[in-house]
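The data below hold one chain only, encoded as structure tokens and taken in the form predicted alone.
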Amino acid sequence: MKKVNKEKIVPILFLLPSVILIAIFVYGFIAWTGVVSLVNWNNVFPDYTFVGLKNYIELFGNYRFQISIKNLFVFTILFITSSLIIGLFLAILLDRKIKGENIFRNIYLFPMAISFVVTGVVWRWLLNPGTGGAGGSVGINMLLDKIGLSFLKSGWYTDPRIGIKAVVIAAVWQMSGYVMAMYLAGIRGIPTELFEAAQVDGASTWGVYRFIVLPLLRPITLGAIIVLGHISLKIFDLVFAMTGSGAGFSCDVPALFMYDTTFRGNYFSQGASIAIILLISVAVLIIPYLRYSLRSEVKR
């Protein structure tokens, strides 16, 4: 009986510091900042003083707020759209078995690597719509320039026309290459009975992804938009480091908003009120797939 207990002791023993942590310092912060969201705490100094819902009410008439919302909601679009219709390519490509497999892999994941803050800079210089010492172009402008193609060149991120598209650019690169290995896992695991059966059956290489491939790889996809999604939803630091709010705030996003908010313009409740809602789109996004989860789970 004595060793029962001990043995139901000992991991909680060692699981409490971490609950204790996370309790304070992730579900204790995000209780506290709910607070914040409810009081008239707008400056420098504490005021907590009750004000209701007028915080979200005001930063949903905030001009820049509805810019970045829009921003948010196309560069989700594009991000996710672009990033899994790249990665699936490339894991359809690599699935061919073609020579040199593990060195293309190795270049599609390379991105992985590095951070957002490395990937906003080297693209800020990349799409760089100004001219060179030599009064020549640089980056992608220059390139075009070396190609003959000189009417494709933009302002990128500094036209107001493109703004978040640019920095879309920036994130699909960095992030296809993880979806190709999600998609390239899944049709590994693929039996091959399947391939040879439709083979025998006449189904073409089309027909064969269209309606054995694709449909198995629906768990792969919906997990790669809540993990895109996710990313999206809370985008930052690429979007400081490469062009921070933009021409006309058409580079902005409600991360961004919220730390010149709080951090630059002293307004806490109202930056606090923003991490609430930035909180409750992620959990939007984030509850349904972890109850789909567990209930697939479940059911195995």
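Positions refer to the first chain, counted from 1. Only the largest set of C-alpha atoms that superpose within 1.5 Å between the two forms is called the rigid core. Note that the coordinates shown come from a computational prediction; the quantities given were computed from them, not determined experimentally. First, how it differs from the form predicted together with the partner chain.
Ile287 is not among the residues whose C-alpha shifts by 2 Å or more between these two forms once the rigid core is aligned; its shift stays under 2 Å.
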Given for the second form:
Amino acid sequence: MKKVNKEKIVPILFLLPSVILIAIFVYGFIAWTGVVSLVNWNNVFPDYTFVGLKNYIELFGNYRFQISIKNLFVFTILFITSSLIIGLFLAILLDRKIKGENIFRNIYLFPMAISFVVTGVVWRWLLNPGTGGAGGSVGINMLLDKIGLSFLKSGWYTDPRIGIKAVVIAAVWQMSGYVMAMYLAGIRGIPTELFEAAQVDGASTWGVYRFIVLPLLRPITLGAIIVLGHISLKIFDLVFAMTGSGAGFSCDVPALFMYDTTFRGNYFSQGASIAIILLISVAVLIIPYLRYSLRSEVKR
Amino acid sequence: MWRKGLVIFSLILLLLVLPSIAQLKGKIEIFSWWTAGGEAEGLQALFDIFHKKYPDVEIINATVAGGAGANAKAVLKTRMLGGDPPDTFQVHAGHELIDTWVKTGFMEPITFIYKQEGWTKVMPKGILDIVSYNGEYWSVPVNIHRANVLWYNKKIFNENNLLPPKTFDEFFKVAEALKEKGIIPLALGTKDGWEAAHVFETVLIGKLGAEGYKGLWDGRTKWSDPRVTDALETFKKMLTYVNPDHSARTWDEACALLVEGKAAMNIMGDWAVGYFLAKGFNDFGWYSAPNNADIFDALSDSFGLPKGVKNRENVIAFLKILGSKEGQEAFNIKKGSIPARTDVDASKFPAYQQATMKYWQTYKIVPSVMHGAAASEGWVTEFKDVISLFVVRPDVKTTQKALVNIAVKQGVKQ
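So that was the form predicted alone. Now I'd like the form predicted together with the partner chain, please.
Full assembly next; the chain just shown is listed first.
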């Protein structure tokens, strides 16, 4: 009897410190943010008068919030699809067992090891259009001039019609290598017998990828979408370092607006309601995935 | 024998005690956003004076980069609310100081330092008014800046036989001439979000005059005034003469266009002088922003004493240096601003500051909105956002309506 108790208690004791810390510093503060979003704390000094959903209603009527939600939507769609396509393409190329595979794999993976802030600053310079005119080009535009592709020059992130799409370039540059690594592992995990069987049956290379590789990579694609999706919804550092809120908020995202309205404008409650909206949108993405993966684990 | 021992013992004791009477010890953490050329050097000059007087105090220079303190203020707020105030911090005198920190009870009044040092006699009333609230003084103004200055590259103006514009009409004539020559007429950097609103502030002053502009912030002038419409229309036209990459540049990177000779004019506060001189560029001229003649759009950086700081005595010593003649001279010569004290030796200063000292005493003084003197931070943030959007979507009607709404939200009847 005594022994059973000990076996039950020891793991609990080991887990307890981290459980308590997470309960306070993660869930406790999420709950606190929720509370702040429902009160009238819109000056530096806290004011805990309950105002219900007023902050949320005001937020959805705010032009800057509307723009930043739209930008976030565009950013997420473009960022996820381009990272997946480029990542898969690189993985397939590397899977051809070429010489120096390790070197290429590392080259593609390295950007992931860099902080988004560094990426942001470097791409801010690279995509800076310069002042235009003769000799006024810098960065990518200068490169395009040099190789005779001047017609491709653009204002990049300074052009409000492009705005956030220029930030996508930097984000994809950083994360597609990571997607490649995931896909490469997935492709390598497919049993060779399947390829051999398909070849015996006379399948073309395209057929092999279309009917064997891609379906078997589906769980990896799903995982990648979850990882990229939550990065994208929470994106702040990259945009902050690279463009700020951009010309006419064309690069603005909710996280940036949250920072601005909270710390520059002292609208603490409004900032908290943006945080809660972001939390909900990430949850919408992640919870179905968690349920799916938990269920499939149970099945096994 | 024991007597000799006692003498030695008390001598040792005296030696231990003496320095602690004469000298302050420990640390002092000074929080500011002065990191660019000119301002960082001014801050260093202050540190040097402090260090000479109190060599045993370790100075912790806590700076957060970013013009107008955009990022520094965020760090400061989390620290203040979290109960970890820096020993002293940079804050714009005026509404930013009073509304954000004094009314909310984060600061300690420093009227006693003013009395001890006799500052009430050497600083003009205009500046004493904006650092006081409820009959007490709350911070030490280190400098006065003028925000409504038009800077121009003398070489470009001479080569093209142009004169610096005094009115909006002249501005557009000059700008058109420069544009034809392929020179950027007006350098602008909008990356940090406040710079466009800064220029617009000078346009408002130009169109409404000193009293009309001041009235915008206390309800005497309506935001729906046709002169505000005129200001927006004029600003819209000015924006057609700026560099296309303005959203990629910060204020100092916009000044760089002037230094490189790519742009002819720039409307910026006089911290630009510090930047020009730090870059070794002397060929600049200045004039009031269009239609701003005889008006001094003022702002002031100041330092105060937060409640519950760890090194209170050191802060008081530092504040005394900030307000001293020596400190104000050393700092302002480097930073390009003018001292808040009126009894400093003007001849030590470069030409620009000498001229500004005269303007400070003769011009009509108005508080700058973008730099915290005229309105609360909430108002300033929303004002800046509306103007940022206007730069790309110059819709005069919608923008004016938005400006009216912000004023209403801030409790000013329209």
